[in-house]
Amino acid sequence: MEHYSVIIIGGGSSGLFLSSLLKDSLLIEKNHECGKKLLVTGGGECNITHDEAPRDLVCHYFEKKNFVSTALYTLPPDEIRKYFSSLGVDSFTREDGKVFPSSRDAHTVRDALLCGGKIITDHAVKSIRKDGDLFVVDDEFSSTYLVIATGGTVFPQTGSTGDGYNFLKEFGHSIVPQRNALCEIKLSEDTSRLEGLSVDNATLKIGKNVKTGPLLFTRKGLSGPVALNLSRFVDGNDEMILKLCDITAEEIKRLNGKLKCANALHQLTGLPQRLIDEIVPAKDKNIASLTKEDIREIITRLTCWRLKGNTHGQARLAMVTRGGVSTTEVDSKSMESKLCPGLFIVGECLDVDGETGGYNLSFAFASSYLVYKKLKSYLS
């Protein structure tokens, strides 16, 4: 039987960034190749962090503020650029904060982590189980110290089908139930003649969270920053509240009586008017004839659109999995499992999902790195 000091199981984002740094190490990981989902983020290049403070950073975690502080104070953006520049990798800041590779490919970063410990490939972990102080996988390697880094149960196309929470239930671990995050909105309501329209300021507002930012209509519903930050809190077909835009009935009121409601309101609002031909009622009549009805309605189609909507079978598209392992299980300072000593779960394994933008792989990182320190200062 092998033995090694660490084994990772997983070779996405977090194994890849563990091993990168444990020379000491063995990686695990069921595919042909690592980090297949890492190649598929940011559209093909791999949007890596946030450029934020720290301070600003963590407030993108949703009610796991409190967990993540730790991992991102430890390692920030600016820390996390310098350690992918130091394996040759350079970066650039977009307008929006995210964070690229210069060469604007994920294969880049991707063929940058593959530099640390022995990595194996297509190879399926089956069991995995504690031998007096070691930890036995397949019957096959042995280690001190395991690092569950298998990730969730979206996007399963690149091997993420979560593996790794069957193993963990074995060693006491509590499984928070998954729902698809970052993903397309489903509306009931059909959207296909609205299909590519985008607003830059929405707001849109899912029982009592409220997000304002781009959006993008779909052929089958709402998609941009806006709609994905909110589909984790979509659980069945839920009733939300979309605001295109701020307009009152004095505004609409002091328009050009001669002029058709469609073209004024695409004047006045600057939202698309194709956006406005399809959604305003009385859009044919000239301002002058809209009737105190007319205005109420338009109001409230622009400002206040009821609508249902659900993240069913989106599991393929989702980008990240609201869910996994319970935090209260696991020592944040470290990553380190409070159940059983020597076991350490990172990244979206973890019931960890941030918005998009760089987020899930700062914390991907992150948390890779505490477990690193932790280890160093074991293996010491």
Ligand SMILES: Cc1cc2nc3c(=O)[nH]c(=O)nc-3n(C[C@H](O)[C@H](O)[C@H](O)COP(=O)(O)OP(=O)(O)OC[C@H]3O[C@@H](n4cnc5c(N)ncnc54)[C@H](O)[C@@H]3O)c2cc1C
The other form holds:
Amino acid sequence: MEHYSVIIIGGGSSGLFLSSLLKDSLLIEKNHECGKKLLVTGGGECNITHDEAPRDLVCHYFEKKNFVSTALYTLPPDEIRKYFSSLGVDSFTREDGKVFPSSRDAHTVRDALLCGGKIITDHAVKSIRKDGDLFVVDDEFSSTYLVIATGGTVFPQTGSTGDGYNFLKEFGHSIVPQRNALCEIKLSEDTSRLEGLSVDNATLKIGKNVKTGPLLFTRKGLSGPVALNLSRFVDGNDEMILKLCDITAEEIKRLNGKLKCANALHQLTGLPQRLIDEIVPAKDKNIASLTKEDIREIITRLTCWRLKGNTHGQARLAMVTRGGVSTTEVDSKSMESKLCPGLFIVGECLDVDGETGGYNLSFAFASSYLVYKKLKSYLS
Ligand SMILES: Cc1cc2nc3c(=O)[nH]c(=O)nc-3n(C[C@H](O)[C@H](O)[C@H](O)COP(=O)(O)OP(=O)(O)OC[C@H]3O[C@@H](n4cnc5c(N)ncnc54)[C@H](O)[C@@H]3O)c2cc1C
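Could you drop in the structure for the form predicted in complex with the named molecule? We only have the form predicted on its own so far.
After this comes the whole thing, all chains and molecules, with the earlier chain placed first.
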């Protein structure tokens, strides 16, 4: 049996990052190449992090703000960028704060991370067990420390099929049920006629959760940052409230009475004409002939559109998994299991999901960095 100080299972974003730091380790990846998911990030351009101070950054992880804090304060965006720069990958910040490699090519990021310890590909790990103080992987490799970096369950075509959960259950870990997140919200109402239309400043509310920002209508529903970031809250056919703009009855009444309603509303709200034409009641009337009821309906449709939606069947398209290994059983200062010393869990395998904008890779890298620091102290 081959022995290593550290074995990393999974050669995705987090596993590769750790392997690049730990020269003396074995990384085992099931695919023929490492980082298949990393290669499709940011539309192939790889949004590696977000140019934000840690105190703001941590607010993009929903209820896991506290859990992710040590990781993201220890390896903040500036340090992520510096590290990549040290590997020859310079980066730039887009106007919206997203950080990309200057090459705008995820291959540069993936290839730079192949510089670390030994890597074995085409090997899907099947079993992990403990033999005394050692971890034994597939009865073929043993290690003193073991890192599970097998990702979540969405976008399984890149290799993340939830294998880590099965391994970790054997070590007593609880797995929070998974849901698709950062994905399109499919609507019960047919909005196919709105496909391609976007609104810069829409507000979407699902239960107590509210987001404002860009929204895109797709053939089957809603996408764009607002819908993507809220998709994690959609469970079943939940009611959502969509506000497309701010508008009052007085503002409508003050409009030139001779104008056609649809044109006047387009000018007043700045919403796309086609969107107004498709969704606004009484669109062909003149402003002067709108009844109180017409105005009430127009306002309801534009500021309080009730929709039902779900994220079913989106696993192959979703960008992150909500759910995974319960964070209550993992030390947030080192990512070491509280149930099994020497066992570490990083990245999307954990019950942590961030918003769109470089937050999930930031956590994948930063959680691995904490493991690196802890292992350095154990191994020195
Ligand atoms: C289309 C898309 C675009 C995205 N864009 C961005 C973006 O621009 N910015 C951002 O921050 N985030 C983005 N994300 C999210 C981000 O890619 C993930 O959160 C991140 O890659 C998670 O890293 P990970 O290492 O935890 O898991 P993964 O990167 O999924 O890696 C897990 C690895 O483990 C391997 N593995 C699994 N089981 C086994 C086994 N039994 N044996 C051996 N190997 C195994 C898998 O093959 C895989 O390579 C995007 C995701 C998708 C799907």
